[in-house]
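To begin, one chain is listed below as structure tokens, in the form predicted on its own.
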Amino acid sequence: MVNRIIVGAHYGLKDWLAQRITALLMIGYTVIFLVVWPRPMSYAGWKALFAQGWMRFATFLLVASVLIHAWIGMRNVWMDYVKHTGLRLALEVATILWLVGCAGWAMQILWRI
């Protein structure tokens, strides 16, 4: 009988799919933004564009996609290259705190207009 030792978290397919979906969302936002964005745009034009609820939601969806994309990538880097468990945990917690802070900052910027 072979006693197999399973190592790792087995995120594989779920992470691969999340990376692709978030990348598609970011590409979609970029294309929509380039179509909607008139050139040249003044401050009043920017303010009017981001005053619309759909643009705020789309922008926050973009920010969420970037944060999820970044988390998966950084977690994989930490898991692959940092062998010391305590250091890896500290780096992962620091990454989570940074990304949550960025999400809060993005919400503050988008909803105070």
Given for the second form:
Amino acid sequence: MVNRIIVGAHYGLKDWLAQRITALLMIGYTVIFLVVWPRPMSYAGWKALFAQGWMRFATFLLVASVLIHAWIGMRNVWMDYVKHTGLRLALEVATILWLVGCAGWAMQILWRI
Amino acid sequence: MPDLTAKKKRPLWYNLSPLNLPLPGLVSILHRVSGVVLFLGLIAFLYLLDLSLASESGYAQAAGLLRAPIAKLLVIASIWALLHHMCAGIRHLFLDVDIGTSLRTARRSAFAVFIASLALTASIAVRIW
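Now that you have shown the form predicted on its own, what about the form predicted together with its partner chain?
Below is the entire complex, every chain and molecule, led by the chain shown above.
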């Protein structure tokens, strides 16, 4: 029997699960997008697509998924290759700021239509 | 306290040569590489989305940007990154629920991921070129 002395850690399960759930959401969005994207492409069709409430809702979920998914992935990359603690922290903070900023930008694009 | 430094040297034989990398390993590292590529490409994607939804002229401008050969190459590279990342990710989801974990199947599915993403990229590439 394994007797764990260290308790309280999540052993990365939450992140692992979040990575999978967001992946499924993004796959779902891709399938929906392939069905509904305007053919032939035009400005009117493109704009009309993103002007719909459900499409904004879905795209918002996509943006949130990308934010979480990319954060976990990039954090793993920094953890694997950047051994210097201070530099790694700086890169992780920069990644979060960048992703949150991008999410805000995406929201602005969608709700400006 | 035992003297650990006095311990005799253990033989190390980790062959990490890339030439020795099995196909599932190649799919795995490319999954990571494509993920980083997509992260870096996020800004270009958002810029184009912003431009294309801003106005009629913005849409034309975005379409014009994408007509340049270099832009097409970048788009094709991004599509490959997305498709490889997605296919390898779907394979991962199956492995997570214990489907296809035998060595034989895992090698086959890795091969399938590789071929599927390249074939899909090629079919899209000829259409947008």
